[in-house]
Structures are given as C-alpha cells and as structure tokens.
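Take a look at this one chain, the form predicted on its own, written out in structure tokens.
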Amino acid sequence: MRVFHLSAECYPVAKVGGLADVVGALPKYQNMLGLQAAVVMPYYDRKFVHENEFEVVFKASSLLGIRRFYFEILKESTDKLGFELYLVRIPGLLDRENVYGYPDETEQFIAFQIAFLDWINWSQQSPDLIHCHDHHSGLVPFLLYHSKLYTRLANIPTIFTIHNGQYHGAFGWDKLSYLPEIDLTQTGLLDWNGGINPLAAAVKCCWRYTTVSPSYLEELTINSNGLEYLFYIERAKGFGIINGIDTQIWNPKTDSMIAEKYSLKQLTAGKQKNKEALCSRFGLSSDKPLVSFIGRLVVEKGADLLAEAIKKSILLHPDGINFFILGAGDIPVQEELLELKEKYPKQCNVYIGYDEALAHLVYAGSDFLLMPSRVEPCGLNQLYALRYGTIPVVRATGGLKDTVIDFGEEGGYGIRFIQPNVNDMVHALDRAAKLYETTPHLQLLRKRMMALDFSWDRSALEYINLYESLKPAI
C-alpha cells in the first residue's frame, strides 16, 4: 500500500513542535513493516534544503482565486530519512525560511493543498491513502470528494490525524474563491461557526480521524476550541492511537548529542556525568535534584505557572533543589522566568529559544522532568524522558494520563498530579524531592521506566491495521 503523509512539518527538516517529529517518524517505521509511506510537505529555506540533494519531479501551474502561482514538486534523491520525501515549492509562498507566522498563512496552505492534489492527479502519483496531520491539509478530503477537478481520485480513503484541536486554521467566506471549482451544495461540509473551517470539514469528510492518544479522543469532545459537538456527533469515526518516539534518534546508548552515552547498566554513572555537564554549563550544583520544563512558554503548557510554583518549591526547599527553563512562548511569562533566576542564580536557569543539542543533554542530565500542560493531545518529552531514566512530573490529561503511571500505584514510575494550579504542582515537586532522598526506590524507578516500550513499531502498527481495515473499499 502507498501512503502520502501530508504535513506542515517534518523533523529533521523544519521543526516547530511535536507534529514534526510524528511526521519524520511515522513513515520510516511504517516503512519498516512493510507499508510505501512518503512525506509531502511545503518546502522552507532552511538548512537542510541546502545541505541536501533535491531534484524536481514535476513542475505546472494552477489557480488561487483569480491569482495564477507556479509550483514544483522536489524529491530528496537519496531517501535518507527512511521514506520518499516531497517538498512543494511555490515561489512567493512556500518558499520562505518559518513554517508559521506570515499574514498570507491561509493563502500558503490552501496552494501547498491545491499544488499537491494537482499533482496526484496530473502525474498519476496516486497513493493507496493520504494521511492528512492536522489542520494545515485539512481540505483535502473535502477538495478530493467534492471538487470535479479531482473526480478521478475521489476513491482514495483519506485519514486526519489531529495532533492539536485548539488550532483550526479558520478563515471567512471572503476567501472561498481561492478554492477549486467544488460542488456548491456541499458547502455546509466546510462550515463551522460562520466561517470556513478546516479541521473540521477534515474531520466532517475523512474516512477515519485519529487522535494522538486515546484520553485526548475524549477530551476533544469537552475541550477543542469550540468543536466539541462536532467531535461528539462524529464519536464513531474517531480512534486514539498514542504516538510513539524514533528510538532510534532518542536512544541514551548511542546519542552524540549527550556528554556521556549510557545503557540500563551504566544508568547511575552516566546520567551523573550528563548532569554534571549540564550544571557546570548553567550554574547549578549537581548535588542537588535538577528539575527541567521543555517547551512553549505558553498558557496551554501551563508555563504561566512555572515561575510562582518554582518560587514556592524553592522557599519549601531552601537548599534542596534546583530548576532549569528550556523554552520561548509569551514575552511575560519569559521575563518573570528571567527574573527569578536573577533572584535565585543557585538554584534556577533559563534558556530562551530552543536548541536540539541540549534538548538531548537535559532529558539525559535532569533528575525530573516537569509537564504541567492543561491541554496535552500526547505529549513527546515525557516519553524522551522515560527513555533516558528521567521522571515525569505531569498534569494528568490527555496523552499524559495515557503514558504516565504514578509512583504511587502498583508498576508505576512517574508523578501526577490533577489540577493545573501553582498548589498541585508544588505539592508534585515537594514529591519529587522527597522521593529522590530515597536511593535505591528512585533508582528502581529509573529502571523500570528505560525498560518500557514506546517505540514506533507498536504505533504504526496500528496505524496500518487502520489502513487496512478500509481496504476493502480501496
């Protein structure tokens, strides 16, 4: 079966969160067990565009309203990230450096949409399934089954993986014109709320829809920005299939990124030796239990609450614990980060931005890691932080619930917490630096989390049983 995964993003080749690495890892292990799975993304003027071979695979021209654009498709020659990836080209709109952030960001997705749908049908490229990830191509199961242009398609089954339901890539009727000629009487599948609304017309016109942990499949239906009766009547379509990581790229045996590789056995020596590194780096003293937050400075992360709940834990803890910040997101939430860590320079850092290398050293160097999301459709880093014997300190919601067992239950191996407020948090942290007292307890605990499996292999499994359970229909 050939399958075209159709994103905004792809790790290694532009990464703004947790939909990239899903798309650079899904395909490879899909490819793996059997599956022809392919990534068609936008192209961006970045590094590896450059750093990398590209010939172009086809070259036409099509409409957005009334405005002519010129597209290529290039092909990566050599197939290096384990699956056939496409880069769309639209010189003027899918040819700039960011992924997001541009005021004509409707425009540049409904062409990425259209330039791809025109090449599957004008190249005969046709996939047995196009996997659509989030909103960005969400008109295409709408445009494949209900626009003449693409007639000779409209068999193909199509899947719509929601990675996040917050973002919906909605715009107004105003801009209805730059789609392709469809069926009129159809319209309604487009609308939501007054206005044309992608992830919902996906999740209206797919054959399956998917979300990225079982828990989120639920919570959409009371928490997804205003389409939770449309999740809620459209129950029946849904399947929650929890992401797995490329064990590959975050394996502490073999990751250059780290000061010092580590396995099961050396796991005591060589995640001292990575917080060692890591303290000496940013001023902290390895003695001391190091609890690190990666990500989005952003409300729904639930980073406005990092600075008081890190206040209190400090003043509970005078001398026993230490913070580290790896993040950007809203300009408040970074200054009163920024400030404490002028005020407690011992026991707290922050880095604004995000580097991928000390990504790495932080899950391998860190004691616990600290997630207090109030919206987590899955969730990567705590299951990086399994991997390289790191506890998770999680909100229980969503995929955190899904993958995080509390220490406190029979087999468990992580902190939970339930509400995302300041009180909880510093209640979980009070946990964490009791617990990490306790030697031998804590270093069971980090045994048994490197020894479970989230690899891929399991998830795109099931991804392809789901395929395959409408090929009958194919």
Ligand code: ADP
The other form holds:
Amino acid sequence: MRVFHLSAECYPVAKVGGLADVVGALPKYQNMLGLQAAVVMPYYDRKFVHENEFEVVFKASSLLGIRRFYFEILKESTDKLGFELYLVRIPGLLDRENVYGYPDETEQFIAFQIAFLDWINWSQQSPDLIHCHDHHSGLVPFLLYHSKLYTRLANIPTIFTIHNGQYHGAFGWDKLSYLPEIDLTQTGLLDWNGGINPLAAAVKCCWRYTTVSPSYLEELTINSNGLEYLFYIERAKGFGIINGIDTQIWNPKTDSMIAEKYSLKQLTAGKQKNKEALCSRFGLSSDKPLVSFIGRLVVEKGADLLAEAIKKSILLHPDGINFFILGAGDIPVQEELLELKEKYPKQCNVYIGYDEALAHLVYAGSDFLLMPSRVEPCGLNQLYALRYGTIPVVRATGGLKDTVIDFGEEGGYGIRFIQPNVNDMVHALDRAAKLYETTPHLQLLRKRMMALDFSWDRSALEYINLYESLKPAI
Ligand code: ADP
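Next, report the structure of the form predicted in complex with this ligand; the form predicted on its own has already been given.
Entire complex below, previous chain first.
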C-alpha cells in the first residue's frame, strides 16, 4: 500500500514540536512493516535542505485565486530517512526559513495543498491512501471529494490525524476564491462558526480521524477551542492511537548528544555523569534532586504556572531541590522565569531558546521531568524521560494520563496530579523531593520505566490496521 503523509513539519528537516517527531518516525516504522510510506511537506530554507541532495521530479504552475504560482516537487535523492521525502517548493511562498508565523500563512498552506493535489493528479501518481496531519493539510479531504478538478482522485481514502486540536487554521470566506473550483452546494463542509475552518473540514470529510492518544479523543468533545460539538457528533469516525518514540534517536545507550551513554546496567553512574555535566554548565548542584521542564512556554503547557510553583517549592525545600527550564514562548512567562533565575541562581536556571542537543542532555541528566500541561494531546517529553530513566511529574490529561501511572499505584513509576494549579504542582514536587531521598525505591522506579516499550512498532501497526480496515473500498 502506497501512503503519502502530508505535514508542515518533519524531523530532521524542520521541527517546531511533536508533530515533526511523529512524521519523521511513523513512516519509517511503517516501511519496516512492509508499507510504502512517503512524506510530502513544504520546502523551508533550512540546514537539512542545503546539506542534502534533491532532484526536481515535477514542475508546474497553479492558481491561488487570481495569482499564478509556480511550484516544484523535490525528492530527497538517497531515501536516507527511511522513507521517500518530497518537498513542495513555491518561490515567494514556500521557500522561507520558518515553519510558522508569516502573515500570509493561510495562502502558504492553501498553495501547499493545491500543489500537492495538482502534482499527484497531473503526474498520474495515485497513492492508495493520503494521511493528513493537522490543519495545514486539512483542506485536502474536502478538495479531493468536492472539487471537480480532482474527480480522478476522489476514491482515495483520507485519514486525518489531530496532533493539536487547539489550532484550526481558520480564515474568512473572503478567501474562498483561493480554493480551486469547488462544488458550491458543499460549502457547509468548510464552515464552522461563520468561517472556513480547515480542521473542522478535515474532520467532516476524512474517512477516519485519529488523535494521538485515546484520552485526547474524549477530551476534544469538551475542550477543542470551539469544535467540541463537531467532535461529539463525529466521534464514531475517531480513533485514539498513542504516539511512539523513535528509539533509534532516543536511546541513552547510543545517544551521541549526551555526556555519558548508559544502559540499564550503568543507570545510576550514567545518569549521575550527565547530571554533573548539566549542573556544571548551568551552575546547579549535582547532589540535589533536579527537576526540569522542556517545551514551549505557553499556557497550554501550563508554563504560566511554573515560576510561582518553583518559587514555592524552593521556599519549601530551601536547600533541597533544583530546577532547570529549557524553552521559549510567551514573553511574560519568559520574563518571570528569568527573574526567578536572578533571585535563586543556585537553585534555578533557565535557558530561553530551542536546543535539540541540550534537550537530550536534560532528559539524561535530570531526576524528574515536570509537565503541568493544561492540554496534552500525547506528549512526547514524558516518553523520552521514561526512556532515559527520568521520572515524569505530570498533570493527568490527554496522553499524559494514558502513559504515566502514579508510583502510588500498582506497577506505577511516575507522579501525577489532577488540577493544573500551583498548589497541586507544589504538592507533586514535594512528593518528588521525598521520593528522591528513598534511593532504593527511586532506582526500582527508574528500572521499571526504562523497561517500558513506547516504541513506534506497536503504534505504526495500529495505523496500518486502520488503513487495512478501509481496504475493501480501496
Ligand atoms: P508540542 O505540543 O510542543 O508538539 P510534544 O511533547 O508533542 O509537544 O513535543 C515536543 C518536542 O519538542 C519534544 O521532542 C521536545 O524535546 C522538543 N522541544 C520542545 N521545546 C524544546 C526546546 N526549547 N529545545 C529543544 N527541544 C524542545
């Protein structure tokens, strides 16, 4: 079965968050299981593109309203990522450095989707299935089934995966003319709340949609930034499949980005060496429990609660607990955290920015990883933490609820708290500090975590089973 994954991000080509990790790994693991999975994404002016060879496999021009745009499809020449990688290059629209954040983002992603459809239509390539990821490719199912330009492709099943249901990519009806000629009796499928909503359109038109954890599938019916009722009425089409992690990249035994490689056998010594490297770089002390946070500093991740909770924990344990934050995001949150670092330089350090290698060292060198998320569709950080023997301290929501069992329960290994507020977080951190003092228990939990299997093998198979279930129609 030939499958095209359509996404705005893919590791290592361009990564902003978890979407990239998933799209960079899932097709590789699907191919190992006998599928022919490829990735199609926008072209970005990035290191990966400059350092690798590509060939132009298709060139044409299309229309975005009255504006004609030229596009090229570039294929990475070696398939070294474990899947075919295609980039859609549109001079003036899709040839910039950043993935998101441009004022004409709507035009960028509509043009991306038109170019993709025109390419497979005109080059007579027909995948057996198209797997779209998040709203950036959410118009594809609608266009396939309701634009007469693509009648030849209208039997292709589409799967839509929601990595983050808070972002919809919505825009006004004034931009309807950007879409290729559509069946005007079907415009209701594009609509939600008086605008064109690509996420809603995808959920309505795709054959099946998936979320990146079973709990998140349920939570979307009560919290999805206005689409709650849509998820409620379409729920029969929804499936929750938990993400895996790429165990080739995230492996403390072979990770060249950490200070000391380690396996289960050298767990204590290996983690301590990494902790020393991290602490000496950031002026923290390596004989105190180290709690870290990695991620976007946004409300969704509970980052606005961090500064106060850390301050209270430091006051509660004046010389007993250290914190390290790696992230970037909302300016007020960044400022609050930097103030905290000024005030408590021996207990707390903050690195504002994005640094892939540092993230690896933080997973390896920390004792606890804090995730106070308000919304967490799956969360990959806790899965990386588990793999590196770092105890996750999480708010029980979405994928965090599905992957972290509290150590107070049978077979548990993490710390969970229910409400996203400062007091519950401080209480959870207090439990972490106390757990740190009971060395044998801590070691047992670390060993238990590292033996868990959250690799892609299982999840990749679940997606394939879902594809296969559509086969009679394929
Ligand atoms: P998101 O909602 O941001 O996609 P996920 O948990 O799904 O959250 O994925 C986050 C990914 O991004 C992880 O691989 C994490 O290590 C990485 N990450 C987030 N912020 C940073 C940062 N500042 N530096 C390095 N890696 C980061």
